[in-house]
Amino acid sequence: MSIKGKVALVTGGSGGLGRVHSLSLAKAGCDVAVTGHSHLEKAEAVVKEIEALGRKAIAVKVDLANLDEVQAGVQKVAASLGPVDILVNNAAFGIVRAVTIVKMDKADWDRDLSVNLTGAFNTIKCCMPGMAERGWGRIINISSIAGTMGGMGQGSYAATKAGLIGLTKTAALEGARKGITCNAIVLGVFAGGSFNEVAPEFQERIIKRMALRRAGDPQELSNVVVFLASEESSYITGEAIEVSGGASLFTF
């Protein structure tokens, strides 16, 4: 599944799962732009790891909720690495917040929607025209089982991840005759990143909910990202592909 010579943009690529996606795409032959919102130290560290693999990389500071900043960021990537061929919308807020809808602050709701969903809209809006012009593109939106199953205390996160699936299907339709595919990965629980912030007793309860009785390895998720970014996935579009260790199966 070599995608050598392509340029990938990974939002939230500076840590956790995003770092693994960025490195996996680089190992497959991509040059990679890694976004960060405030401090770029982590993003720059990932850039160094990518460069050690022999690929080009750049850290890009951008507020995904701000369309003008996203447009400027995409232009910066094009000037440094080349136009974006592969877009991975990975950035997300609200995953570890445990608060009911009634008690949730409206400001937290607004922030989560502005990054998780509006941010994906903004990046697609800015990257898709160039993909269409060149006749090739891959858009991969990272959704969640919280979006398909709901999540206690995760109202904003679940709503945005459900919204991403609708956005995915619409982008797939709009890009289908222009050489662009768009798919969502519906992820379950993966070791590392935000899952480490969950209290140990709840980690155990969550893992028991999985048919495979374990958290996923981040690389198992990134393998699917690389596949969907490759030419081998060219007949797959508009899909919500669950990678969850059987979280949606009836388990006892």
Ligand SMILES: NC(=O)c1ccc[n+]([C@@H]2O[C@H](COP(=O)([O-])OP(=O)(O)OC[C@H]3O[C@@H](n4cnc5c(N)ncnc54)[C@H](O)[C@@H]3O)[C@@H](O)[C@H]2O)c1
Second form
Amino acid sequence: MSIKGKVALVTGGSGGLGRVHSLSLAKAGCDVAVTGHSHLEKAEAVVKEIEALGRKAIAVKVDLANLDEVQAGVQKVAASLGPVDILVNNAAFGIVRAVTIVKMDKADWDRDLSVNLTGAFNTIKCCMPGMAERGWGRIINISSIAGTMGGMGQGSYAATKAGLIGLTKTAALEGARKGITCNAIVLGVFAGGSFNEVAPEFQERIIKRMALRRAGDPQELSNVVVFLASEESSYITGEAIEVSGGASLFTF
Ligand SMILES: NC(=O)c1ccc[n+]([C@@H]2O[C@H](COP(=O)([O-])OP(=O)(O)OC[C@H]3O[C@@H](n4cnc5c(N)ncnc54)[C@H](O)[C@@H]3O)[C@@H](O)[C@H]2O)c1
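Right, and the form predicted in complex with the named molecule of this protein, after the form predicted alone?
And the full complex, kicking off with our chain again.
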């Protein structure tokens, strides 16, 4: 993939799947900024792994819900690695919480929206002007089949993942004549990360729902992230690409 020398920002880049995206982008030749949320130890460990691959990296502490922190984080990345060419909106909150809409705390609803959806708005708002100035940019928003199919007990999470698809299509339109593409990836379930927090009996039930009858390997997802981040994906924009092992097929 033609991606060498680009600067990537991966939100939640030290999480279960985010770490694999960060390393895959580095292996493809990018320098990578890894955002962490509450503490930076995990992000710093990923930075060391990236440096061992011969690329530059930094860990940046950002609460995505806070626009000022996002703005400061993006400026820090630019000062250290260069301006952001590739933005991967991967971080999310409330992923495995299961509470019906009636029982959900309003505070949980607000927090999920402020991180998962407003967080992506904040990063796009801060990264897009620089991409437009340079005439090249790639934005990849990590959505979920919860956003396209609904999720029992996942009202806030599903709403944010559906919202990301609308945000993706709008950013694609607004970036189209400036050399910027924006796509969403609609995930099924992947081993590692938040899926590990689901009780084993539920994991089994979910996997039986997939046409391929298995959880995805995070690398199978990162391959798509790297492709969408590359020059080779230049004619794809505004898409919501499902990578789910056939979760939406009629399986029995
Ligand atoms: N693992 C799966 O099977 C699966 C399925 C569908 C979608 N997804 C999506 O993939 C992405 C990664 O999920 P994961 O499984 O690796 O989860 P994870 O919990 O391991 O990672 C989530 C990351 O988001 C970060 N984060 C949370 N709140 C934040 C905030 N306020 N500011 C900054 N960062 C914050 C966390 O620090 C963490 O690094 C998420 O968008 C999730 O919705 C995962």
